[in-house]
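Below, in structure tokens: the form predicted on its own, a single chain.
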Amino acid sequence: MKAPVVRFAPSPTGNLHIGNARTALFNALFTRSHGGVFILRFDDTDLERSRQEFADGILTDLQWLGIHPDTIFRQSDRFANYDAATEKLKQQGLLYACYETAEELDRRRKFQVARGLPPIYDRAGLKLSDAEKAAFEAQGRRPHWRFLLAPETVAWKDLVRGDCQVDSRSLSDPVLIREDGSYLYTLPSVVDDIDYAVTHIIRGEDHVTNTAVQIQIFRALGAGSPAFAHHNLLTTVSGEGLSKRLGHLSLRNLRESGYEPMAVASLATLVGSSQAIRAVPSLAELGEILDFSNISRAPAKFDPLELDQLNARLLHEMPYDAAAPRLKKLGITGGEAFWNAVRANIVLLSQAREWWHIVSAPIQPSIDDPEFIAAALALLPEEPWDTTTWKQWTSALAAETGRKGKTLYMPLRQALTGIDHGPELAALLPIIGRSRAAGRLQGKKV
């Protein structure tokens, strides 16, 4: 296969959410696997709502995921190209002026529905004479411009959905230019795909109908169509569609909450497919297992609990060398022994700080059985300590008191850590150290 050229085209009007990440990842992994080019295109023709801060945030989010665009451009820099395409379509008679207001169009649709007709545009704009157009202009109306669809069935082989077809006679001629002269998504997108030689358009299934329109525009502008892949959309567990207003699912929020980028990437890529959801350690490996034919037609549901599980799995398997710089930033100096002791008990790496506080800072021990704890203190081994010390100590204590199981171990855990759960004490005890352990067994806040 020829090296692919793909594009991810967000609007810089808000933060990316995990559903957007799904599309970005499909594009990036596909082109990475085939040695192609990844283009980041900012769809910022809506000058009023687009913000530089959102564009910067999108780039930061992608780089956090490990996606580094080969080319970046903004549609707002390319209006001359869209204007040229507009003139070409007008000269072919494929772009025509319409003067209806939104209210008039709404009344017309309701009337058609009431008569049992499909609510598609009746092409009244095509029938206007020059005098009628001039009259509308004199009223202060400005035209919006529609693309004249050919009456045909548009078919393509979708990389996800297989054979697809849309009868363009069931569609309204799409508006490409608003009354104020600004462009909607469709025409600039096609012009950009032609100019940047995009070979594959990988996007959500909500664009399936758009594809029929765009294929006709590609043809009208003298270009062939790229290949298309329309993946299922990501929803919440309850089935609600994702949007920029769901801030808790934004990549920025997930990043700032401490999630691992590969946990997010693994879930966003594998959910809603026939492949088992698992924590994949690298984008290279994730790209090797991505297969569009395995993507389901049903919506893909994002479950935060699954993200927690994947994140925990990555941390449980993370070697100390990978964690060390981040632990240092958190002020944790316990070394490899500490990391190996606590990593199986955290979901987010930042939670290691809580365990570091428990083993290295003053805490209030919890002692409900002073007599038993006094016996434990009397049998506390002398240093040096290692991971065998716990067994040596508790075996002696069991022999002395006759206790076993939870009645033996829980009082010790509560006295040494102040809580009733956590990492294996065989690993924690040497890090706590004899002096601090003895103080805590005496009820001291050390």
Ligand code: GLU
Contents of the next structure:
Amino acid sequence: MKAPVVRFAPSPTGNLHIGNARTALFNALFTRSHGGVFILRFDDTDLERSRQEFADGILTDLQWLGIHPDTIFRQSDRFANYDAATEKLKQQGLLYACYETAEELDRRRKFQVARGLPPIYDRAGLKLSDAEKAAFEAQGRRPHWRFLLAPETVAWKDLVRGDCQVDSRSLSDPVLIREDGSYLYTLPSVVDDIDYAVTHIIRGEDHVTNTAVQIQIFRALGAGSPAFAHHNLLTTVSGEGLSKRLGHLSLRNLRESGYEPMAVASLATLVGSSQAIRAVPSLAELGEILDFSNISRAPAKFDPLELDQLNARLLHEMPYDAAAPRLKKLGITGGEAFWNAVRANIVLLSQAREWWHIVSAPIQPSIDDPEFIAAALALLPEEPWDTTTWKQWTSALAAETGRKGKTLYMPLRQALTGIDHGPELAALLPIIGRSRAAGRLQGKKV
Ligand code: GLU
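Please could you give me the other form, the form predicted in complex with this ligand, since above is the form predicted on its own?
Following is the full complex, with the preceding chain placed first.
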């Protein structure tokens, strides 16, 4: 296969959420695994709603995920190209002026529906004479412009959905240019895809109908169509669509909450496919297992619990070398022994701080059974301590008191850590150290 060229084309009108991340990842993983190019295109023809801060945020989010675009451009720099394409379509009689107001169109649609007809635009604009157009202009009306669809079945082989067909006769001629002269997304996207030689358009299935229209526009502009892949959309567990307003699922929020980018990327890529969801440690490995034909047709459901599980799993398997600089930033100086002790007990890396506090700062011990704890103190081995010390100590204590299982371990855990759950004490005990452990067994806040 020739090296692909793909583009991810968000509008900079909000933050990316995990559903957008899927589209970005499908594009990036696909192109990287075939030695291709990834373009980031800002679809900012809506000048009112587009903002630089959102564009900057999108790039930050992508880089956090490990996606580094080869080329970045914005549509607002390319109006001259869209104007030229507009001329080309007009010359072929494929773009025609319409003067209906939104209310008129709405009335017409309701009338069609009431009569059991499909609400398709009746092409009244196409039939206007020059005199009629002049009369509308004299009233101060400005035209919007529609693309004249060819009456045919548009077919393509979708890399996700297989054979796709859309009968363009079931569609209204799409408006490409609004009354105020601004472009809707449809035409600029095709012009860019042609000019940047995009080979694969990978996007959500909400664009399937656009694809039929755009295939005709590619042809009208004298270009072949790229390949298409339309993936299923992500919904919440209860089936609602993710909107940009769902702040907690924004990549920014997930990043700031301390999730690992590979947990987000693993879930985003594997959810809604026939592949098992698992924590994959690198984009390169994720790219190797990505297969568009495994993406299912049903919506993909995002379950925050799954994200936590993947995050925990990545941390559990994270070697100390990878964790070390981040632990240092958190002020944790417990070294490899500490990391090995706690990594199975945290969902977010920042939670290591709570355990670090427990082993290295004063905490209130919890002692319900002073007699037993006094016996434990008396049997506390002398230093040096290592991970076998716990076993040695508790065996002696079991022999002395006849206790075993939870009645043996739980009071010790509560006295040594102040709480009743946590990492294995065999690993924690040497980190706590003898003097602090002895103090806690005496009920001291040390
Ligand atoms: N700006 C469009 C969107 O975010 C791009 C769609 C496309 O990839 O063509 O839906």
